[in-house]
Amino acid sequence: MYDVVIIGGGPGGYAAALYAHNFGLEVALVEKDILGGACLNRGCIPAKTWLHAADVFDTVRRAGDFGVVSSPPEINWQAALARKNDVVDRLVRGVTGLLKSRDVKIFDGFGRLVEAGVAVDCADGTSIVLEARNVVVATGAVPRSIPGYDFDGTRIISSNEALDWTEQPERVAIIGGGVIGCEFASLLSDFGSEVHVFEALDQLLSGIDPDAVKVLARTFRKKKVAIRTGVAVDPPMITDAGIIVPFGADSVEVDVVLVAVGRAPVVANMGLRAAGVKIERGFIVADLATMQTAVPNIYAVGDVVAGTPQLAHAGFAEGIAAITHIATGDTQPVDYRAIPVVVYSHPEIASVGLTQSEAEEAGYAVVASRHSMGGVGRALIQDKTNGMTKVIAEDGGSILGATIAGPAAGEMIHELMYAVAWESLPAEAAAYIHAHPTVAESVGETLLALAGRSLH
């Protein structure tokens, strides 16, 4: 009898398994694919490895701007792919080793709920039942497609296949201008591919502050990325020369179509409804204070949970919350207000808390401060002045949210994460001095202005 059986070895699942060690719980983890889930194997880590390679390529390409003489760079795609695979393999081995060192029993197979706990259809063809006092469902999500664009693995693909391209595609249409679509558009355009982005909504990166999105759109235009927002595509026509993607009265011809329209939760054939777990629109409904489902001893964490962000670090926090409740009965709910979101494009975009429009729609009287990277010495040194920092607060009250676009945005957002989480007043946060010259000075300048005491 296990204290906890976890179905799914991605961020939410392995974080729950690792955290259970703190309470001496007997834990089993069931994974039908590869430990680490989409994040380590087909998402965060491989995508960011490719993005870093693209950043290095672009840096070398522009070396002459800094007085450094070099030959025009060439991308050795196979070497970059091998490095990506090596990074992924090392991290997967690390997670596997950590789980084993904490006495987590790992089962290779498909897990489904049964009355006694979890039945596992093992990879070797056998079946076993793991008796469990509690179950944590952490089965993650998979790429969605759209009508007419069923994945074939070569011409019409998801991000899974794109991360393993064996050669650089020359012409790519990306359907979906969200985080995944924009990250691929960024890395491919840095390498010199012809890129077309189609987004049905009126803005790329829906939910991100429009001022930050404009920063990325400017960069995309300089790199000749064709951005079409408010546009729906019609089913493609596949020819010997390529794929024709129609939209309205027009069309483009490309070599491959990457569909990046979001991810669907994995809940099929697991016996969830039969066990009494409530599912809405494919997602598991859970009490976000405890991560319990409608069945008290069945918990859900990560991308399968309704109404929470599909982010690896959100899954980590939800895994911790679930184990805390299982082990102690106490609650340690995730503060979703203060979870940073990072788009690892070039330039990066990062946000936390509410955007200005979200705050206004929620009824706040909002004050905002915005500081351009154009006046930041370190950004000028790096020739990365296309960016800005924006912080919003309730008029006379605390900081509600922030967005940064520019170099190191994903690192800098964390100090503003604390400001949002701790409901800091702008004057309180502005009282602390940032080192000079740093890109982070843009945060300090923005806070000073928000507090009514601007410096530059």
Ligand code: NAD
Second form
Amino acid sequence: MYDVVIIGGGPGGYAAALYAHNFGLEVALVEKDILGGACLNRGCIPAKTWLHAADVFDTVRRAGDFGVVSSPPEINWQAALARKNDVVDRLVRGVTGLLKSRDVKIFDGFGRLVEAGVAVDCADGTSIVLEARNVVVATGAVPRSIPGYDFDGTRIISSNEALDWTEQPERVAIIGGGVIGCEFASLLSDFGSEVHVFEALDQLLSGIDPDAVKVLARTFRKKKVAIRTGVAVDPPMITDAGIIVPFGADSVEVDVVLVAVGRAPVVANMGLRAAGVKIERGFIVADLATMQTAVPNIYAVGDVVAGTPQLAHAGFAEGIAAITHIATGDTQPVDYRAIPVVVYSHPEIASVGLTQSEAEEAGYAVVASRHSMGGVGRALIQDKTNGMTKVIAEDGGSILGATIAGPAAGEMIHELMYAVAWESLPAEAAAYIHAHPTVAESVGETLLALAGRSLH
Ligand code: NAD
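Switching from the form predicted alone: structure of the form predicted together with the ligand?
Every component of the complex follows; first up is the chain already shown.
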């Protein structure tokens, strides 16, 4: 009998398995595909490896601006793909080794709930039953599409296939200008592909502060990415020459359509409803203090959970919360107020806490301070002055949220994560000195201004 059987070996599931070691729990982990889940195999890690290659390409292209003489760069797509695969393989091997070193029993197959615990249907047609005191469902999410755009694996695809392109696509339509859409638009345009983005809402990256989105839109315009917001696309027409994507009275012809309109939770054929687990609009409903579902000894973590962000690091934290409750009966709830979100486009965008409009809608009297990267020495040194830092606070109260666009945004956001989580007053956060010259000085300047005593 296992203390915990975990279904799904992505960030939520493997974090739960690793963390359980701290309490000496007997753990089994069931995975039907490759350990590491979407994050390691089809998401965060491969996507950021491609984005890094695009950044290197762009840096070499601009080498002359820094007085460095080089030939115009060329992309060796196969070599970049091989490097992506190598990074993924190394991390998958690392996680597998770590799980084994912590005595987690790994089962290769499809897990489903049964009376005694979890049945594992193996590839060879056999099944075994793992008896369990507790189960953690960490089955994640998969790309979804829109009517008329059924995935065919080559011409109408999701990010899964795009990460494994064997050659550079020339003309790409991206449907959905969310995080995945913008990251692909960024890397493809850095490499010189023709990119069209279609976003149904009026803004790219909905939920991100519009001041930061403007920074990215400016770069996209410079790189000739065609951005169309507030548009609905009609079903495509596939011809010998390409794919025609119609919108309104207009259309564009491309070679491939990447659909990035969100990810659907994976809950099918696992006996969840029969076991009493409550599911709403496909997502598992869980008590966010403990991560218990409607069945007390069945927990859910990660992208499959209703109402929480689909982010690997949220999955890690939810795995920790579930295991803490299983092992000790105590709650260690995830602080969803202060989870950083990073969009790894060039320029990068990062955000934590509330945006100005969210804070205003929540009824706060908001004060905001915004500092451009234009005057930040290190940003100028790097020729990356297209950017800004913005911090918002309750008038007379604590810091509620922050957004950074520009170099190292995804790293710098973490100091503001603490400010939001610890409810720092602007003056408290502004009392500390940032090293000079750093890009992080933009945070220091923004905080000083928010505290009513700006310097530069
Ligand atoms: P998303 O929800 O971020 O964006 C989807 C976008 O598609 C939205 O802006 C939506 O308005 C738009 N859309 C929906 N239907 C449309 C239509 N018919 N036509 C045009 N636009 C349409 O989803 P995503 O980008 O697919 O990412 C999926 C999940 O994975 C998200 O939760 C995201 O946060 C997460 N993710 C995170 C990162 C990161 O943190 N860097 C990277 C990739 C994915």
